[in-house]
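A lone chain, given as structure tokens: the form predicted alone.
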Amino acid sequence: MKVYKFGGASLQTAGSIRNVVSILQKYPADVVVVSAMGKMTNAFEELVESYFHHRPDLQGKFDRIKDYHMDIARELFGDNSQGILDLEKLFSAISERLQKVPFVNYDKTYDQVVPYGEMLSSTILYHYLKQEGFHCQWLDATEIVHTDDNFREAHLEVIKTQENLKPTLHTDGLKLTQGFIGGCKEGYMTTLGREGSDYTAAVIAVFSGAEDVTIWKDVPGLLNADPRHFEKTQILSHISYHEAVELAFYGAKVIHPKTIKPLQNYHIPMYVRSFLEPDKPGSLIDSATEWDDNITSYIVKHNQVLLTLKTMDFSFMAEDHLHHLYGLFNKLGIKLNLMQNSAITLSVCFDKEEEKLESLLRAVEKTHHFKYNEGVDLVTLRHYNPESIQRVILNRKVLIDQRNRMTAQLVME
């Protein structure tokens, strides 16, 4: 049993989809998990913004999404086909949703729109696979992947999901489903967090007893840095589950943070390979640790907020005070990427989301003085050395420098 996951870059054009099918012809799989096509998750997020805030550009954004998918579908299998009819049904469902009053809860509203990106991409790929002679079964992840109702960061209901998957995983032919999305018992769609398609693939691999999982990307394997921001990147050809978890936790975009743990528990190796050069071996993640510290890895999070809170009454930032503040961060859905406290101050770094920042400042303004910097960068270095530190701080203003034995984190303007 082999499980593959194809991300948005591998599905962004008709030519890309033909390439995916050629990979499956040469390297057969049993289960394929797909993301939304190209940058469609971003496009659907913009659609949700316009829908939720009743903006006049809603219809234009919907039309652009529809045209993008329909143009690719027509290039692959023409105007008159079952694939076109199935896509029209999905767009009708999206249109109906957009005519309803949004939920007060933004995250719940988000999850009733954004998952259609995966539904559309998997529908197009399914019909093209059928056209090319594959015996293929399309599985609806919103009915199979059972979660709680923690919208946008839903938690898997393991037993129910396993029960749903059992009847289908060991049937004949290729199984095609969607990553990133699921459904809760109330009948609403949910999402597992950005890049959650990797996690879906890992869960299916565990429940099917797969031999391995392969994530197909537009890079030659796991790289020690984003080539868009760093020159002379290196491939991490072989790292351990532990190192992969650390890299994912700090924000490496190749792997979702929740992906590795289930694979580690069941000793299922993961490969990261290039769909542009499918004959190359890529990177391997398994239990071996001897190569972990050979190369420094650089992880950059842009558009961060650095917030410093100072108690008005000069009370200490002790355990009870920190417990209250961390509870507030959790309540507002703010994930902290860095924390540092002194006697009466707490500094935290997190992704900039305007509404959450405003809610946080309102919640603390009567008890804390605060100041914050927007648009800063958080750079994390795994297995750092003096040369690597100098490489990232050159001509930068460092606001926080935090280091332990293996990892350095720097917040910089």
Second form
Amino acid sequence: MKVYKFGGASLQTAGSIRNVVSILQKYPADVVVVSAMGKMTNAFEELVESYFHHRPDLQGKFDRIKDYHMDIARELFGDNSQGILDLEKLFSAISERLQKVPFVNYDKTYDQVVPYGEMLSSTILYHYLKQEGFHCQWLDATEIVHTDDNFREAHLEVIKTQENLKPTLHTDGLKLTQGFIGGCKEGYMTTLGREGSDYTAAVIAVFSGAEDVTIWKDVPGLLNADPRHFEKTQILSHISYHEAVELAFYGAKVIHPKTIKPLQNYHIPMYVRSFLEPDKPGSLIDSATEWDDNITSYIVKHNQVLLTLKTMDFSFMAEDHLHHLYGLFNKLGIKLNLMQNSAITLSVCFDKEEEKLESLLRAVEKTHHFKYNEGVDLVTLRHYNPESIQRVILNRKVLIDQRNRMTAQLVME
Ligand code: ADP
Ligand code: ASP
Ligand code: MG
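Got the form predicted alone; could you also share the form predicted in complex with adenosine-5'-diphosphate (ADP)?
Whole complex next, starting from this chain.
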């Protein structure tokens, strides 16, 4: 059993859908998980904004999304086809939703609209696969992937999902489903967090006892830095789960951080391969650790806030105090990318989100003095050496430099 995941970049145009199908002809899979096409999740997010705030540009945004998918579908299977009819049905369902009063809860509203991106992409790919002679089954992830109702960051309900998936696995042919989306007990759609399709693929691989899972990307594999921001990147041909989860955790945007745990727990190897060069081997992630420290990896997070809190009464920044502050970060949904404390100060670095920062400052202002820098960069190096540190610092001002045996983190202006 082989599980594949195709992300938005591999599903942008009619030509890229043809490419995906040619990959499946050459390298067959049993289960295919897809994301929304191109940047459609962003387009759906904008649609939700207009819907929720009753803005007049709602219809224009809807039309743009519809035209994009319909143009691709017409190019692939012509005007009078079942594919076009199925897409029309999906667009009617979206329209119907947009005519209802939005829920007061923004995240719940979001989850009743954004999953249509995946519904549309999988419907287009399904009809094109059938046209090309594949025996293929379309599975509705909102009925299979069972979650709680923590909208936009829903948690998987393992036993129910496993039960739902079981009957589908013994049927013949290729199974095609959607990543990133699920459904909760009350019958509402849910999403698993942006970029969550990799995680869906990993979970399905585990529940179906797959031999491996492959995520198809627009890069040759897992690289030692994001090629959009670094020149001369190197491929990490074979790394361990541990290394992969560290890279993803520190922000390497190529794999969703939650993906590795299920695969590691069940010893399922993961390949990262290029849909542009499908004959190349790409990267392999499994239990082998021998090659982990061969190459230095660089991960850059832009637009960070570096906040330093100092106790007003000179009480120590000790366990009880830290416990309180970490509880506050957790409550406000602030994910810390770096932390460091001294006798009476705590410095933390996190992604800049205006509202969260304001709530945090309101919560601490009576008990702490604070200072913060906005718009700073956090650079993480795995398996660093003096040259690689120098390479990232150049002439920049370093605000924090924190190192352990494997990892260096630098906060820089
Ligand atoms: P998709 O959504 O199509 O699955 P993404 O756009 O999420 O794919 O991920 C692929 C992108 O991740 C690449 O185009 C690349 O710019 C970026 N990226 C960031 N860090 C890395 C890395 N360490 N190795 C490879 N690609 C990376
Ligand atoms: N389509 C979703 C997103 O863009 C999920 C994914 O691509 O993994 O976030
Ligand atoms: Mg993605």
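On a predicted model such as this, the values are computed, not experimentally measured, just so you know. Positions refer to the first chain, counted from 1. Each form is matched to the other, and the largest set of C-alpha atoms that superpose within 1.5 Å is called the rigid core.
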property	result
Core-superposed comparison between the two forms, His69 Cα displacement 2 Å or beyond	no
Core-aligned CA displacement of Asp351 at least 2 Å between the two forms	yes
